[in-house]
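Next up: a single chain in structure tokens, the form predicted alone.
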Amino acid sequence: MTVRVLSKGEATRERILDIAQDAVLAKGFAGTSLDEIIAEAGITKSGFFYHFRDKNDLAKAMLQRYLDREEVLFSGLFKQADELSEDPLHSFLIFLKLFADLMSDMPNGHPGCIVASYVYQDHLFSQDVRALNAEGLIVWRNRFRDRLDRIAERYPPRADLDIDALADMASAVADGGIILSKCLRDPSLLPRQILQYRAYVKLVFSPA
């Protein structure tokens, strides 16, 4: 597989949302402030509205990069799941312990999650920021839903269920499971949580 080596600007660019992400993660977005980002880029002011128009332009690029990053990641994990299975049910179950994993791995747990930490201070930011924001979880519902559709056309599940709600609480789930280790400073907590929604997927949808 070839890498692609990036440019000085683009490899600026780069460390610039580094470290934006990781402040904004830390202390929120009305914490975070230009300077700091640009003292620690160890960059000028100029050069760092040549790659942003401001402060919301920053926010919208930090906000896309994530909602990139997180569908290369979930699109990776599906396709190995895929791969280990041919039923919708197994496949989604094996994704669920790939992802439970994989939260697993960090030995620090989750950073955060951008999405979560813009809705809360949903005020700071442009409508295109928010609508963006919003798109995010849409995706995140479909990305579920088409999963949960194919699992119950194979598998009617054993109780009244509104798979729409179901596939939310995939992000609910998530979102909560980083929020519950972070805050009990326990790691351990989100991949349990994941682990949990994947139980209770099998339990729903599991003949009787």
Given for the second form:
Protein chains: 2
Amino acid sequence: MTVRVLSKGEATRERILDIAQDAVLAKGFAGTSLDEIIAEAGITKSGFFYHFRDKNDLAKAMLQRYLDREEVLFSGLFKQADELSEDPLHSFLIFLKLFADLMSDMPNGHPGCIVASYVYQDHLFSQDVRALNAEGLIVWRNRFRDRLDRIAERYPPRADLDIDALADMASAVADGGIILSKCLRDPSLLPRQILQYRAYVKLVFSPA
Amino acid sequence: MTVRVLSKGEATRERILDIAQDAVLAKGFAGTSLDEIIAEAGITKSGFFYHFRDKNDLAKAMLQRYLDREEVLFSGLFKQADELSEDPLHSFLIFLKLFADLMSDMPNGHPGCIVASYVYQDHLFSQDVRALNAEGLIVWRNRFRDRLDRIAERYPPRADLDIDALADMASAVADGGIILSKCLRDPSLLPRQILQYRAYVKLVFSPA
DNA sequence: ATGAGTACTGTACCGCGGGTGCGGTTCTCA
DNA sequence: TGAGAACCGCACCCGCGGTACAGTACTCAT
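Having seen the form predicted alone, the form predicted together with the DNA:
Time for the whole complex; same chain goes first.
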């Protein structure tokens, strides 16, 4: 593990993003004021605009950072799973278990998905932010689609299986599970949804 | 069918709610200004406050109306399905097909789920709105849980099946599917997710 | 040590948005 | 025709996003 040493400016920028992300996931983007962000970050408004051109720039940086972190997280989980099994199906099932366990280990539950949050406020953002958001889901789709294709080679599924939809279902169940957990204030709901997806994948690739 | 005749006041109120709902699903609640609502509705600010105490009252009315309409819609679909089959599993599968078809028939895709939208901005709302939002999901859970219990009586599932999670999965897949469809601007994604859920239900209750 | 960035602070200002208050007006319908 | 329903008009408040720009303290390579 290489630990990047952040410069003072980078550290402040990260702090702003941390604070903004919590607020945005709780109150929405328009509902989050710059004043509350700078107050909590202990800086002035001028300080904020030194780091970000405007609020939209903040939104973009938040999203980009979220997608980057997710990329690192999932690459890691897939790598772990691949080390535990050579078989594509078993590896994928292990991955889903690891994913569910990780979500279980969040005592306050998953804080929320930036992508989902932005989808319900997309008219607030510029075109490039919306495109970046869509790209985030496409990355998920491709990542899962790759795995499922490799599984389907070894475990021929029924002819009518919609593999693209099955790949997208990982995103859908994750985002839907987060909504369930947040709304009902029950952190266990998200990991249980992931395990439902896992059970489906297991069933759908079992010989009939 | 009884057609309620709306008084002028009720008609205006409904128009405000229609306009507000579209705007909120596109820009979030805080991102939607009263000025744009009243401009589109062709009324003044005073007119707005005649119908709603404040913005939170508007939020509550929107959510209540959304939940009521959903209730009517799903009761209708379940009734249709029950008329087509006595068997609880077949009826449920028919219901899911009807649901998916209905979502397919929306040319511009599903406009969005108020419940999901509110979850990502819940700190903007009063306690009673948040409670109402949670109640909406609980109603879904119970509705599906009832159906699944009746199915499980006739088609004994594997012992490890998490029926509560399977019931919640309907909400999760619907909300997740809506997010997929909205984000990637592809209306077909939502109905396909519903059909994935349907396939899972079918598999999980099939004798092994 | 010093000067050139880097990372801010301080102040002043603008227009929009949510919200309040309250008096006046028009429309509807028994 | 008169009483309530359904608004309009206007004045005012504060918070928020954003702009502009001058000044300052800290950091670090030469």
